[in-house]
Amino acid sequence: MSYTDFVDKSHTPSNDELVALFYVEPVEGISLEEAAGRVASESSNGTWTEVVTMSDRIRKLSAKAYEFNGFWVKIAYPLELFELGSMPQVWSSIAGNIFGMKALKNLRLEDIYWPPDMVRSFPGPGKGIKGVREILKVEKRPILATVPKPKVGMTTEEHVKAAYEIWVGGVDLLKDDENLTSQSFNRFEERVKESLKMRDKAEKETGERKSYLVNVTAPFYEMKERAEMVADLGGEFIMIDILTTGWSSLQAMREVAEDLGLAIHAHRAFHAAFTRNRKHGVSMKVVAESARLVGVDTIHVGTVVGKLVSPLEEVTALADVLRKDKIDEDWERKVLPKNWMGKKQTLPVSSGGLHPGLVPDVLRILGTEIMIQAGGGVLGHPKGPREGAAAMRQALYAAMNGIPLEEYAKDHKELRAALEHWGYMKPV
């Protein structure tokens, strides 16, 4: 077979197809056509020459590369080349070889529809938006959440403190950043243990439910142990880095947070290393969307406003299929049909760079359905993080009641030093 055989525009996909969207841009010499050939033939079942072992049969399992607008092509991929509920394999197939190809640019798998009966292979989050929120007694208004900062270096002892601040200034969630796990200046078990102390005494003194996303990012087996200290120690959610643990760990510790009867918070570290470059990698839809198939409870999506690269018409869609149960195409922002047939909702998570003056901004784009992240946001307020907390919830307030923050400031000293501070300055 050739490459070319791999491209039929005539080609019309059944819903039981999973198809990608992918930027395919060829080097020169290399005509579009035959580039998208070579996505599809190394993503399923071809090769560079010709095998005697190819036979009509396997033929009729070969990726389609159908339609072609400008750079942009889908390929459509029989639902038998995939392992069903095995999200390893689903990668190495259509985010495997094909991006070291010589042929190509530069290559993006830029969205995929995903087919009923894989959709079905899938678990899903256990908790979803309306698990979380019963966890934390929060109905309607955005969900709160802070990391202590610095984000390493702090001893179990100032990291309690900074937690306890943060709880009772007004933040829902303590949450541990990508790079916590347990160093000698903050062991895992001593952390936990001493925190969620502190969170029942928080709790007793607001009256409000608290709780911690506990980073138990390790080896597989670790891993276990951490989530299995969490829920004896009466902890409700463990945060994993999704990326640089693998979709195989994900899995495995999905099932195990299902038997523990923990929440799953997602953290994307490591995804700009393939997502930020537009015309090459894979993007975060891509990733979340793998995300909620697995089963995580809440994920972060970016913020348009802070300080890490997330371009409106990403987040917005990123938002959306996280949240939604539908979606039609939508060639604008490059999302194709979704339908999770009934799965839970994932939370997006607004984070990075975040303070009160850019809550509004938030509210805005993503509206109330989200969780906001802020760390330096809190822990910067010249005030102290307990302050910075009240800031950041006075500010929520006066957003979802329409309120303009000076206005709002002028009775509430927190908010006011926050303003007076930051004002509303987008970080770069």
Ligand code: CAP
The other form holds:
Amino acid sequence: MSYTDFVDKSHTPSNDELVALFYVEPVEGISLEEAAGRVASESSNGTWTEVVTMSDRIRKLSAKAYEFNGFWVKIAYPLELFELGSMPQVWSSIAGNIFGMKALKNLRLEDIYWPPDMVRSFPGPGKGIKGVREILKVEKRPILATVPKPKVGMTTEEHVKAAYEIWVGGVDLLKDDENLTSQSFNRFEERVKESLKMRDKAEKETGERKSYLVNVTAPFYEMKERAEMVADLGGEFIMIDILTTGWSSLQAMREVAEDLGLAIHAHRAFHAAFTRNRKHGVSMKVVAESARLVGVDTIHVGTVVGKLVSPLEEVTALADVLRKDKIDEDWERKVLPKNWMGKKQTLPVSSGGLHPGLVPDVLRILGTEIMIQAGGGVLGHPKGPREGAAAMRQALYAAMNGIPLEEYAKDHKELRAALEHWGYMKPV
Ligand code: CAP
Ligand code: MG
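Given the form predicted alone above, I would also like to look at the protein as it appears in the form predicted together with the named molecule.
Now the complete complex, all chains and molecules, led by this one.
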């Protein structure tokens, strides 16, 4: 089979085939069809030369590049190519060797149409947006979270003191940072035990539910033990750095979390190594869709206005693929059709350089079915974390009720101090 055998413009994929949308940019001297054929071949069952063991039966499993629109190419994959229920195998196929092909100058996996049998083969979120809101008894407004900063270095005692201030100031969730796990100055078990004791105190004082996104990131068996500790100590959430731990660990931890009744917060640290370049790598849409299928309850999607690259059309597309059940093809934002078949929703998390002055922007962009995380934007408040938390809550109230922040700040000193300190600046 030559590479162009993996191109068939007359092919109309069935509803049961997986379709991948790629941005394919060939090197000089290679045609787009040649390049697309190589991608379809290498990501299904072809290689660089004919093999005598190829047969008509095996040929039927070959992927087909069938639709071309500029550098955009759709490739259809027979479902039998995949092991249902295995996210590592899906990524090893359509996000595997192909990025290294010499014939390509650039290649980016932009989006996927997931066929019904593949969607059914994954559990989806255990709690979903409804379940997360039930845990916190927060019905309508965005859920607020804060990472105690400096992100790593505080002792357990310092961490827990900051946690108390954050919770009583008005933030719902304390969150570990992506690289805080169990360091010599802040051991995991001690941190969780002392933080949850402080959580109980903060709940009593505020009359509000409070919880903690505990980062269990570690080698799998250690993650399992840490999740068990969180459950034993009365926690409701675990946080996992899903890309540095990998799809296999996440699938196994989804089962562990189910057994323990814990919600999963997905941190996406490492994603920008391959999602940022619009011409090469894998889009954050594919990461978010894979994570929703495997079953995370919340995941970071960016802010548009904060310190980390997150373009508007990407952030809104992420929110749609995480919160909606069905989506028609949206060529503008390069979203292929979706049908999550009633799987629970995953809550988009907006985080990265946020502070009270940016809360109205985030709500304008993402609506209220979100979590907003502000670390520096709370711990950096001139009056301290409790006031920083209060300022976030006040900004949220004002934005939810259409009151200009300046107006509301007139008789809310914490918000006034935050606006005097940061105004509406967009950090870079
Ligand atoms: C934000 C954060 C988050 C980023 C992750 C940080 O802190 O804790 O990890 O939001 O990026 O370490 O930068 P600040 P994303 O609130 O102090 O900025 O949400 O885009 O995945
Ligand atoms: Mg962080």
